[in-house]
Structure formats: C-alpha cells, structure tokens
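Only one chain is shown below, in structure tokens, and it's the form predicted alone.
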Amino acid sequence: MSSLLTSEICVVGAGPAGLKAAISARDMGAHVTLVDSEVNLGGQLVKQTHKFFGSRGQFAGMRGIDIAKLLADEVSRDPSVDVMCESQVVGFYEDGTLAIEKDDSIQFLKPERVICAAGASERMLSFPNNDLPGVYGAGAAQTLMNVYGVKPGNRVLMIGAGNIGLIVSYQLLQAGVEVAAVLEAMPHVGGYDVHARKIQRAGIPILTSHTIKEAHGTRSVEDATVWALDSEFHPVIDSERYFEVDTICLAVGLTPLTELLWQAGCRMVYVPELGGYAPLRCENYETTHPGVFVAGDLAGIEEASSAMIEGVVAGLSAARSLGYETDGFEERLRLAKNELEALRQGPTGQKVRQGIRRLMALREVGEGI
C-alpha cells in the first residue's frame, strides 16, 4: 500500500475554479495540493481562444489560452502549491482520504479540506445514428481544432445555440470549417447576442424552433435531417430539411462531475436551472459535509468568469476554516460575492438566479438526498 501524503487543502480540478482556489488559499497562506487529470493546467480554458469580457478582474479582453497560462504560471511557481497533473482522483474515503491514480498506481492522500472544482460533461442527445463516427460534443470538436490543431470536419451542423454552440461555430470557421447552420431546440437563441451576432454576420443561419431528426451515413456521418418544432416541442410534420454535412456536433448543455460529492456523502438535490444534481451548500460554498468546499460547474453550470470568482470564495474560505487570516479578508470575500451577483444580473442570468434561489430555499428546509 502506498505511504499515506498530508495536505492542508487538496483542490480537485486545475479548471479556471481550481486554479483561483488554489491560488486565493496560497495567498491565505494555506499549503495546497492540486491535483488534476490533464497534461495541461487550465481546463476548459486551455481551448478557449475567444476574448473574455466583463470587468478588469474577470480578464476582461484575454482569450482563454492566455488566462490558463497566466493562472498556471502562477500556482506551478509557487513552492506551497503542490501541483499533480495526469492524476485523476477516483475514490473520497469516509475518513477525508483521497485516493488518486497516478502512473497506473495509487496514491492516498488524507488533507484537512477538500475543494471540489472538478467541472462538468457534455451532455448527448438521442436520435438514429448518432453513434456514427463524426458526431461530436462540440467541446470535443473545440479541443481537436483547439489544442491538437486537427478540423474536426469540413462541413459542420451545429446543434444548441447557447454560448458554446455559438462560440465554436465561430471557432470553426476560423478554422476552415463550413458551418452549414446552428439549429436551436428553444424558440430563442440561449446564448449571448454578442456572440450569436458574431456568426450571423459571417452567414451562418441559426435556425431556432429546430432540431436534428437523424443523421445519415454508412461508415460516418454524410448528410442529417432536420425538422422544425412547435411550441409543445413536438416536431411538425413535413417540415424537414435536409443538410448535406461530415460532422455535427451537438452542444446541448453540460452536467457537473459530482461522483466524488456522493461518495463523501454530500446532501445532493436537482436542481435542472444548475444542469441536473447539485450539492447543498453555503454562501461561502461548503457542503453539508464539513470541509468539503465546492466551485465551478461542478457546483452548477455557468460560465468560466462566474467559475474563476466562485473559485476565489472556495479557496479563501477553506484557509480561513483552518484559521488563517489575512488583512483585508472580509473585503476580499465581499467584492468577490458582489462581483458574482453583477454577473448573473440581467436575462441571461435568470436561468443561474433561479436555480440558485432553489438550491438555497432547499438548504433551508433541510431537503437532499
């Protein structure tokens, strides 16, 4: 069996939640273990070449690629921060041991807390033959294009105009690819105005009301049919429409990685507005599991800015249960909670306010599994 490592905090996840968590707690002055499955610290950010925009504090016109490199430049350097990449935590024993596969081997690792920023996966979706080869989740087609520099296709049908069907579509053409269109289940594009603009003026139709009916192929996919839906979300007869495409990619909302939350025993509750199960917790983003501490996706979908700040207050917190201090934390904490409520204001955070507003009132009443 392997010797037993000791951490004051263990970060589980290197994503733009991981990261500010790592570093908010290093500067708490908490020694901290981040530990992630990748080659590469960043996460999602590592294959986001769109320019962030926001405030000053949210790298408000810096593409993604370079926020991944900074944050990682910044906690690789830092002697207190120990950083384990290619390690992938698969087991959260009842005593607060993690047990991590590394180099086809075991390492246990027992730390006083834990922050929990493992992310979220793409979700499918059903329809006949959507298991031939050339159908992608589109965060999978934006890491071939991305960070191996290989086109996914040449001739793309995107599905789910939220901001990651937008934003890839667009990064496919930059690529090379043709986007034949965006199709959109909702009778509104979800994703930012900003963005669905973007694509618009570049000629690429975004047909909402529709969605794909099957794809079509021997070996991998050649043409997909579309057809229209009415308000029930049925389709409607004789409306299909017919794409002849290699490649679609389906962009059809996440769902967060919480299998290491179940098995600490975290009170779990759905909460669909967060994109499926979510684990109670507290403004200051604990769990009801004491030490377990939460941020990012895996604590409900939204954006990376909204991730990297929900990061901030994780990491800060966990220093300060273990008692450490700083000048100015109660500010730090205030501005980084006033900078998450900023974001989620308008229509495109209602989405966000009312899954939140559920998980807290649930909170309350003690409710979860």
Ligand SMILES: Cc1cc2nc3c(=O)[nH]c(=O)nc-3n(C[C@H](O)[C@H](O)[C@H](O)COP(=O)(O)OP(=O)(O)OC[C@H]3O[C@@H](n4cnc5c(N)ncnc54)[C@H](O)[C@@H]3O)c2cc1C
The other form holds:
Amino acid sequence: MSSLLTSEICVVGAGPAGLKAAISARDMGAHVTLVDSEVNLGGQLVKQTHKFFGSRGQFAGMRGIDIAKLLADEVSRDPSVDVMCESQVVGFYEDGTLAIEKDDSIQFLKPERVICAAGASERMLSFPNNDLPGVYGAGAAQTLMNVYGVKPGNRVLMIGAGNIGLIVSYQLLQAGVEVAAVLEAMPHVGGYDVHARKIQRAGIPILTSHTIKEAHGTRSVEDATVWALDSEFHPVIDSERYFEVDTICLAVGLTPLTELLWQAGCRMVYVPELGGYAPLRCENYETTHPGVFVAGDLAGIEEASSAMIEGVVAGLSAARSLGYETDGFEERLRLAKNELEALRQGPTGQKVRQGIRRLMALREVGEGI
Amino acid sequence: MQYILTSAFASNANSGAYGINSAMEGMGLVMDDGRIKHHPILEFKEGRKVRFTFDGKELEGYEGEPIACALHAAGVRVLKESPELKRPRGFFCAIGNCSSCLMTVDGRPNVRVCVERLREGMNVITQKGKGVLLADK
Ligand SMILES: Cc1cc2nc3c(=O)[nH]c(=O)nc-3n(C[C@H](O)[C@H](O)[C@H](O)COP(=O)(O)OP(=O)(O)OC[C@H]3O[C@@H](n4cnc5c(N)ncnc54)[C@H](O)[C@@H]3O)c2cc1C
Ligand code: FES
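Alright, leaving the form predicted alone aside, put up the form predicted in complex with the named molecule.
Okay, now the whole complex, with that chain kicking things off.
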C-alpha cells in the first residue's frame, strides 16, 4: 500500500462545477488538488459544440468546448492547483480518505475538505433488446463523434426530445449521420423551441406521444418498432411503426453520480425533480458529512451555468471553513447565491425550484438514508 | 497522445439559449471508414496510426484514442458476450461508468475499452463471460 497523501481541498471532477470550485477556493488562498478521470478537463463541456447561454452574460454565446478550454487553462497555469488527469476516484472512506486510481495503481489521499462534482450518468430505458450493441446513451454518441471524430452509426433513432435529445440529433446531422426520427413520450417537446425547429427544418420528424416498443437485431441493432401512447401513457393498439436504424440513442434523462457520497456516508434523499437520489446539503453546499461539499449535476440535475455557480459557492465555503479569508468573501458568496436564484426563476426553473424546496424540507425533518 | 478540439468557426452572435449557430447549416461533410473527415465546427487532430489485433485480425487505429473508438470506426460493435445469457454487448456510456464494454486486452480481462487508450501492438479479444481476476502483481 502506498503512503497517505494530504492536501487542503480535493475537488473530484473537473466539469464546469469542479473547475469553478477549484478556481474559487484558490482565489481564497487555499491549495487545491483537482482530480478527473478524463484526459481533458471540462466534463460535459468538452463535447458541446453548440453555443451556451451564460449566467449574466458570463460566457454568453460561447461554445461549451471553448468555455472548457478557458477554465482548464486557468487551473492548469496556477501553481496552487494540482491537476491530476486520467485519475479516477474509486473509493471514499468514511474517515475522508479518497482512493485514486491512476495507471493501474491506487493512491490514497486524505484532504481536509472534499468537493464532489462528479456530474451525472445517463438513464436507461427498459424495452426488449435494449442490451443490443447499437443502443447507446446520447452522451456516448456525442463523445464518440465530438471528441474522437467517430460516427456512432449511419442511421439513428433518438429517444427523448428534451434539450439533450434535440441537440445531439442536430450534432449527429453535423457529423454526417442520418436521424430517422426523434421520439418523445410526453405529448409535447421538452426542450427549447429553437432546437426543435432546427430539427424539424432539417426534415426530421419529432413524434410526440410515442415511445420505442422494441429493438431488433441478431448481433447489433438492425431496426426498431415504435408505438403511440395515449393520454395515460398506455400503448395504442395497432399504432406500431418500423424504423430501419443501426443505432438507438437514449436521451431520457440524467441521474446524479452519487456513489462516492454513499460510500462516505453522506445522507441521501430521493428527489425526482433533481434526477433521483441527491445529497442533503445546506445553503453553502456542504453535505451532512462535515467537510464534504457538493456542486453541479451531482447535487441535482440542472445545467452548466448553475453548476458553475454552485462550484463557486462550494469552493468559497470550503476554503472559508479552513480559515481562509479575503476581503470580498461575503459579497462574492452573496452574489453567487443571488445569481443562482435568478437562474432558477421562470418556468424553466420551476422543476428545480420544487426539487430544492423538497430537499430542504427533508433536511429540516432530518430525513435521509 | 490526445485529440485536440479547435473550433474552426469564429463566434457569431448567440442564437439563443442552448443556441446552435445557424450559419453552419448545410455545410458539406465527407465521411470515410466510420470517421468524420470534415465537420463544420470541429477539427480532429489525429494521433499516430498504430496497428493492433482484434480477435486475431489486424486493424488500425489512432494512438491514444479509446480502444472502443478504434473498433467502432472499423465497424466492430460487439465487444463482449454476457456471462449468463451469452448475449452480444457493445458500449453504452462511453465514459467508463457502466461496464458494458469489458474486453480482454493483452491478457488482462475486464478492461473498459471505452476509456482504455490504444497503443501499438495491443491484443484485444472479445471477452466471453466474467474473466478471471489476475493475482496481485
Ligand atoms: C448534450 C448536452 C447539451 C447541454 N447543453 C447545455 C447548454 O447549452 N447550457 C447549459 O447550461 N447546460 C447544458 N448541458 C448541461 C451541462 O453540460 C451539465 O449540466 C454540466 O456539464 C454539469 O456540470 P458538472 O461539472 O456538474 O458535471 P460534468 O460536466 O458531468 O463533469 C463531471 C466530471 O467529473 C469527472 N468524474 C466523474 N466521476 C469521477 C471520479 N470518480 N473520479 C474522477 N473524476 C470523475 C468526469 O470525468 C467529468 O469530467 C448540456 C448537457 C448535455 C449532455
Ligand atoms: S461503455 Fe460504459 S464503461 Fe465503457
């Protein structure tokens, strides 16, 4: 067994949340170790070729890939942030020790504070033959084509017309892949209109109140049967249609990647509006395990702008709890919290607001596993 | 060796929340061997070409890309056989989270080929069943 390494703050995950957490903690004077299993820093951003809206004009109009580069450059240049790439945190012990795997060997790190920002994983959908090669998560298809330049297939059926389903469909077209149709179980499109219109203009049907019945194929996907759903989400008899496709992409939602938090013994609660099990946490994003903070999709599924601001809140708070103090601290924290609230206003933020309300209420009554 | 992304397009005005620049619509694309040769936004700087074997056959890929990408580009989608029902399996998450892509690489079973990087001369085999744990090195 190798010796026990130490550090002040370890940030697990270098997506928008983790990068911002590292930068904010560093701004306060703390020394940060930033760990990510990938080669490139940026998390989901490294595959997002479309332009984002940023919070309050911050990063507005920039592509995800460019935001990633900007933040990654900032931490890579900084001597008070140690970046460990291609290093996966595989264990989080209750005493706060992290087990980190790199090049087939395990290192143990016991930081004074941990900020978990591991992001989310894609949901599976149950239907016959959903295990056939060719049934891929939409994010997986995106990684293949936008990071490595490999086509995920020749003709794709997309399941889910939320923003991810719509954006990935459009990106498939840009990569020269045909999209047969986009299915959506709800009676209306979940994603933004601008994306839906782009897909429709390209001649791709978006079938609302439809879902996949079955995939077919012997060694991999060869075609798929879809059917219509009634207002109670029951299949409509004799509504089957067939699509000849070699790939089926699932864009049916994300769920927080919380294994490490379970291991550490953080109290978890089931909040459907936040994507599933989420950690109980306070306003400063500290979990029920003192010294363990959270930020981004792992704290509840949202978007990149809120992930970044949660990162700021967690980063500032973690550094503050170590005794670091800077002049503008209170003001920065307050601004970040206001900004979060502003982002969650309006109809698009309703689900998240409801989820957070539920989370906080459960915390009040001491719920959680 | 890693793939570096560069945006070849200068940024235009934002076309809305989660916006995609419509200026790129209708750009021509050329494909070859399952690889994207031209893309309206991305440039793929490919690494060194290397040879490796897949179930005894010689294939080519780029050094440093995940093994699963090299296989997929070469038309290989079945990566393992499930232990109980012996069903073909491919990758699912492509980021090392789901264990759907386990193969035997250079004699080592249960390698997640969606994140394991390709090197010259690797011997990649479709994994049947659970594989055997290797004794501590
Ligand atoms: C197709 C698509 C389009 C989107 N478009 C937009 C948009 O236009 N605007 C917007 O605001 N949001 C958008 N989002 C959402 C946004 O990308 C996410 O909400 C955001 O990336 C979440 O950030 P994060 O830092 O929490 O997680 P991630 O970006 O997922 O980063 C998590 C990081 O943690 C690392 N990691 C995980 N586990 C470990 C471990 N055990 N050890 C080490 N490292 C680990 C991962 O490698 C990863 O780098 C989109 C998402 C998708 C999929
Ligand atoms: S595809 Fe999920 S671990 Fe490789």
